[in-house]
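For reference, the chain that follows is the form predicted alone, supplied as structure tokens.
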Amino acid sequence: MKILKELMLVHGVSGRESRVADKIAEMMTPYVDSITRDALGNLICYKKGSAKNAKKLMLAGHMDEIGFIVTGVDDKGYIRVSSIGGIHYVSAAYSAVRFENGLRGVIVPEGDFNNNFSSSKFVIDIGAKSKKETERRVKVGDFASTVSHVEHLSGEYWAGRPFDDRIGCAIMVRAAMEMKDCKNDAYFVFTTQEEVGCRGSKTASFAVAPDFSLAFDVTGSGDGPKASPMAVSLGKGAAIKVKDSSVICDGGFVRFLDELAKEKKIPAQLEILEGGGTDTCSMQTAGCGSRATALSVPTRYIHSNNETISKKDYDACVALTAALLERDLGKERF
């Protein structure tokens, strides 16, 4: 979990995700050949693959989390918000927020209304006593999210933000790491502003032109407290992603995982989510298009201050990516 929470604790709201491609390229630079940064701030790391005529694979987990965006500052000095992503205000309200600052604050609601939780009743406090107080801290522009942290619940659970998607991140960043021979040429793409509309994904698959595509996020799970019936539940292994509202992956790709996850004894079970997307979308139709998938874990919670998650499933994407990335596509049957 070291990866993890490192990747975790670092502040990158969608469109200021710079801290956290600075933490990802020091982990990764050992074990790729170039690491490159493009004009919306995506961190493609590069890896030549060994195989002859070496098919190209992008790999994308993307950096940002959702957030706040400071929009003025009332007579009293307390801090109008706009949401940056699908922020869950009944979650969010009363937590403790971080600016890029360090200025730290809470979110709270203006009042008693009738548990209407939406952005226009939402301030921020700093414990400023004015406008002109709060002016000098905090201009509008500025950046904020909720305060991220990693609790340990017990046996494999653990719970916190942003595991959507700094988990996606470090399974890339792990798999890098414990991969024997890297067949395909891997590109690791650590994407920006996934949260706003998947347009960090858009641009790096259009220079990429990949082959083969897999996305690594979070996924709903059927397992929570009055969850909507899905075949999806913690502990029971990846998720390999067959169709969400954004994408039907490639039938082929999505039975090669199954078959390679049952071949290695990695436990992976099959997903279909039937609200949100990721960035499989955009790498599936950039260019000419590409084949394409995911991997996603199982998360409850998700977009709460405590998303909760087990370790099974998040090695055994570890695991299937490292067996994929050994894998010399150019030779396999889809």
Given for the second form:
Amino acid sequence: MKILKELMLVHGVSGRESRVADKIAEMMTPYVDSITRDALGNLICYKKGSAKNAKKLMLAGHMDEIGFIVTGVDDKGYIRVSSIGGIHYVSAAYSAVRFENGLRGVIVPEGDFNNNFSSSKFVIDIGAKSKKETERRVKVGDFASTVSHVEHLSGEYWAGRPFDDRIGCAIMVRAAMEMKDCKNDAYFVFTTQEEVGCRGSKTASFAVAPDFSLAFDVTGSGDGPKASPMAVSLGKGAAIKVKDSSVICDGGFVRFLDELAKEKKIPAQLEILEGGGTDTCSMQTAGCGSRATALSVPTRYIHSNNETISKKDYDACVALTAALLERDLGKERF
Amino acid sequence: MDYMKILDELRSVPTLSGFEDRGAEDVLKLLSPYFDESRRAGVNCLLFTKKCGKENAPKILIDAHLDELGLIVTDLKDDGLLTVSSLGGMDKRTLTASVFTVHAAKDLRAVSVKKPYLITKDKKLPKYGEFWLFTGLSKTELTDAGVRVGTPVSCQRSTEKLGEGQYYGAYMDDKSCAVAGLIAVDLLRDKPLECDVVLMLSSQEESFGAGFPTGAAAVCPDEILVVDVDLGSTPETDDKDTVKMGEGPSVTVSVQTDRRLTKDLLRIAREKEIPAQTALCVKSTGTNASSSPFLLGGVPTACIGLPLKYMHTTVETLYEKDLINTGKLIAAYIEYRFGGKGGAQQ
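Switching from the form predicted alone: structure of the form predicted in complex with its partner chain?
Below, the chain from earlier opens the complete complex, with every other chain and molecule after it.
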């Protein structure tokens, strides 16, 4: 959990992920051959494979988190904002927020709280006495997010934000640490701007042109209170994606991961996410296409301040990813 | 070549959206004899090439999508009922009281069931999650048969002939257009050409479109003819939304299609007396042609429509003569553009 906690506490709203990238680059340096960044800010860590004619395997987890961008300051000194990504407004209302430079504030709905949720009804109060004072400390285009935190509930359960998707980044970092022999040419790509339309992964996968791709992200679960029916539960293992609302995953690769999990006795479940997309789609359609799927961590209350996960699922994703990296994908049948 | 028989054989191979690979071998076996080369490419696409034998010859790509609409298993309930979600977007009116096939380790027959309307008085369209597939098997038997989250499900594939040379059945969309492409290649069999003709059966047109751009990237064509079914008029529809049945293929005028190609197609149809009609889809063709402007720096693309009634149901209906004329138009264009001894290309 240490790696995950460290990553979660770094500020990185979509479009402003460089702090997260710095942290991950520091963690990955001992385990890979090269680290580069592209124009969109994607962090691409490359590890040469030991197999002859090694296949290109691209792993992608997004560094960005949802948040807010300053659009202006009103006469009383309250900050007007626009949303970056799909904000959970019920959760955001009356939360503490943090700007990139560390400045604190609270985000509140204007007037009485009613069911009229949109960013135009929300302002940030930084405790300034006047418009002038606010303008000295905040500029149009500054980024903010609700304050990150991690709580241990009990047993295997943890709550906090943003598990989406620092947990995906953490899985990749841990897999790089734990793999014994990397058979495939592995590209650990930490992507940007997923929450605003999978933008980083589009350019990164164009550059990498992978043979196989695996995204890492959170997914929903069917075991929350009155949750929409979904055959995914916390604690039942790594969720191997079959389909979401952006992609139908490669049947052969899904089967391969499912069988690999059985062979290594790693708990796994199959996932269909009915609302929500991932970086998987960009990687599948890059160039002449790649065999793509994703490993997801079942999560309750996604995009809220208290996303909840099971450590068991997180560990299962790491184990399955390390096992995948150790398999020569050029020699497998799909 | 018995075109209707090939269409039947092609329709009998399940190639559900995103699961085209399951039928790939059968389709390759079926169509390879008519081409010089066949292979897989991109995300689950199949490429069939008729070569002209000349080096660095231009390539014209005929695209018809291989994938079909269906359902996908989202959960196995304790009583053996299966919950499903959509794979593509079937006409919701066909979702209940229908026969389906669950494609597990072996194919299982299933019927779709809902609470009796006599009790609920519910007259609304069914929603995913509120109807189930019933196979008569227990949860254990289903698991043993290989039914899992993500198992694809398809509609009944039976077909019949109606009056006036019309045929109905599921999955005319878009396998009839694959046959139209085949007809074109058959008609060009003995013609000297200055180009390679590639018939691409692309994946995922009905869902996320992953096939067309990746398959086309493997070909790098000079021109593309996207062939897809077009909404045919029925007594209750408006002429401006539909094309006429039995009056030949449509050629789509849209910002997404190439002016010259579109004009040439309509002119050649007139000159060769092949029945054809114009369809207007100003903004989007709603077909694979929509992603062409962004493909490989832009490839001139036309969109040809085969009129089809009752689209996305199990009784999709077409005229045999429309199918033949679609093939004829494609062949006539290719011969005009890339015919031996020059062609319009020089």
